[in-house]
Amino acid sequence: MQTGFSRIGFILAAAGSAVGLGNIWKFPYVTGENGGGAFVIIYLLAIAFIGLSIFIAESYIGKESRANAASGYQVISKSQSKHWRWAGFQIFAGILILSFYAFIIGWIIDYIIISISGLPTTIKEAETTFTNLITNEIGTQIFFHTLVVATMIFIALKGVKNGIERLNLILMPLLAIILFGLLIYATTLDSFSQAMSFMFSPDWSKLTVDSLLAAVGQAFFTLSLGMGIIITYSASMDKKANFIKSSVFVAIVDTAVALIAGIIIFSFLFAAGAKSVAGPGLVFISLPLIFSGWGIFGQVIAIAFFCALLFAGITSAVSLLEPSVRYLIEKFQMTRVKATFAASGFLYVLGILALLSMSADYGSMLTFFGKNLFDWMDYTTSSIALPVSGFVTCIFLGYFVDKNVLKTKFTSHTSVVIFNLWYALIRYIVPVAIALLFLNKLGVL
């Protein structure tokens, strides 16, 4: 019998899951693409009312069922209908995300090496370095992809207590120290005030429907919702733990990291006179070029920054693997060793296919209906699987679990007012908002 999380262990593990590439890589470039302050406000509202509501819901399902993400719904439903096991499709979404998340972490390792050996000095060199990595350096990508997956296997084999919890007890404080150091340096730059204004002074004219979709999608991605992670981790939570307080704390930490990362990155960009609309290449093209202009000190900053990205990525990657491992253990009575290798083997092969789909040599063979395999995997998970999973969770707790049971469980940790607010959100407001945004994304509305 595996040992569950300690109270602080659960919070760090859940925060480690939430704090990942979505905060430090994706949030800044999505904010830049959507005009800054107005998007940040919508994002904060999405976190507070949609993200946190579903996070609490998933925490409840895991804590009360003490089961994997597929079985959890069935265990606590009124009728314990076997049909609810299909709600566990989010496990597959998690492993799909991890398959390409792993080789993106590999890119980060490569950039740590580049930061040590010599950063690109021109925009053409910076673009060529990144483009060449993803289109031509197949061997390099596979090597680092293998290294990342092997690291995840090593940690997962240690179990919840000695593997996942211990990893986060080490890496989360290190991540905090690095980000704090980078933030202190950012405050010394003349561009710091410009970055603060861009992040927190809204220009509503730049807000679009796509911005609303991006904000909600970012809230799902950054809080690790709809991937089976929170349910799986909560199943190993201390039975006496306050799952509501833990959920709020994780959401605060996650949001703070995203905002701090945005302030740091935009301070760096504006200091060099660069534009905020740099897209996904912001971290791998724009920043390395900026760092190179700062000489030896720039190299030190680059190494620290990419190490922070690596630590955030690894903690999230391990959390993405655990739901599949626990499902295989409970569903098929596998040992942890067999379950870990089975899940890792699947994501490893799928990840190689995804990275090959972006390569010059194999891209055309792995492109379907105008998108390569990597783009399809990203679109299927972020635009379909995650919002659908959130919608299903809302409908499940809002209509298929006894309200009085929920009220009793919740009010042992919080007030009736807070419960009523959460229940109204989960039953009426959040599912409607998700459905409308989802249909708009698909072009139906």
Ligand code: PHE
Second form
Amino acid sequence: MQTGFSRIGFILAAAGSAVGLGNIWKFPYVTGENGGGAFVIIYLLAIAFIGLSIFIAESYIGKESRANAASGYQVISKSQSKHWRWAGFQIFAGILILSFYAFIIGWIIDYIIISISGLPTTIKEAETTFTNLITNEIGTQIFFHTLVVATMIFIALKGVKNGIERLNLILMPLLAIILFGLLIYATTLDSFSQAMSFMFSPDWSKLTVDSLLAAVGQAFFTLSLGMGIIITYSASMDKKANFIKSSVFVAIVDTAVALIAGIIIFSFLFAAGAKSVAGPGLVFISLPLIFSGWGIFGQVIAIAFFCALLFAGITSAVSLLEPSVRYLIEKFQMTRVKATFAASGFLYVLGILALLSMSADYGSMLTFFGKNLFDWMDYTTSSIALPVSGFVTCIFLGYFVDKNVLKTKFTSHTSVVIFNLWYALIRYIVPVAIALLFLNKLGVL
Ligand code: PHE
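Now that you have shown the form predicted on its own, what about the form predicted in complex with this ligand?
What follows is the entire complex, opening with the chain shown before.
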């Protein structure tokens, strides 16, 4: 019985992982905060040179080792040293991220319901709706968190082919249809051209060093790198598939979705005369308010928009669970059922603690050294674990794997020139870029 991905299944699942809240929520507001067009150009370069190189690297490790994201490193290293298994810390980082990614998807479900029952009509109401959800509505949040985790368990239990591949086969086309519909609508608005020029005509004076680093960080997050996801998915890909081509394809799809989401959201924002910089509250505060101004039709747009976010989020969440499941199965000979429940049980409880740490009633109990648990989890993963694991992957392939083996494997799919370019990037340029990003996030630079 075939249990791995089909070729198209792999591409859809990897794209499903990559296209997530990062594209539809984070990319537009980070672009807004960094002045638009110039940032977009830097971001495209970061994707093409840094993100794509690591994506290809992770895909190679998975495809060649056909193992989980911890032993995969050991299997293909020159020395076969057991120490490389420590690279598997990224699997743990993934589970931490998933514990809060899950309840954020829960907020989205809540907003689908709000879109149906009635959107906030004033800025004050829009703000209280959101803050109230986070600080006071513990029961609602736990309910949706449970629903999201249960859905992930359901998919994971069905396995790679019948669970993950099938889910993506359904949700990705739906996501594409909704985004396409929203884009068409955006083109009919007067603000469309303003949005296009905001996104595509660069004003270099707005660019700072921080913007460069934000672009690299976003490239990393949006391609789902540094969490063992691409390694794990690639370990189930068709052995003969061209992993370079599929990587390029996924990067293109992911970038296209980010750009389209940006065009849609800025058209909506500018139509309402809103400022381009709206920060993280953009999706949950500014947009609902704009939609409510459009009456019944706005509700329909709101439902479509939040469904797109939901679909994008679910396919990413499912991808975050699989590295742990595969690891537990291979390392402890667990059954898929046991592994799925063990990983999900852990992240479920942790997610509840994280959401409680933002609540009015329990926040102070779950705040340590001035940061609540949620902020700590976000900080230790996105600012520390992700860049460190990207760095480790580059150093690993650049210095601890036989170059000739890499060259032979790569050149059966691509030219020597492309291989040399990738090798130089992974050996010298990308590690330096990541180190800069890392030091900046830690506040050293
Ligand atoms: N790549 C996803 C996005 O852009 C985010 C993600 C992060 C997915 C971590 C999986 C793991 O939203």
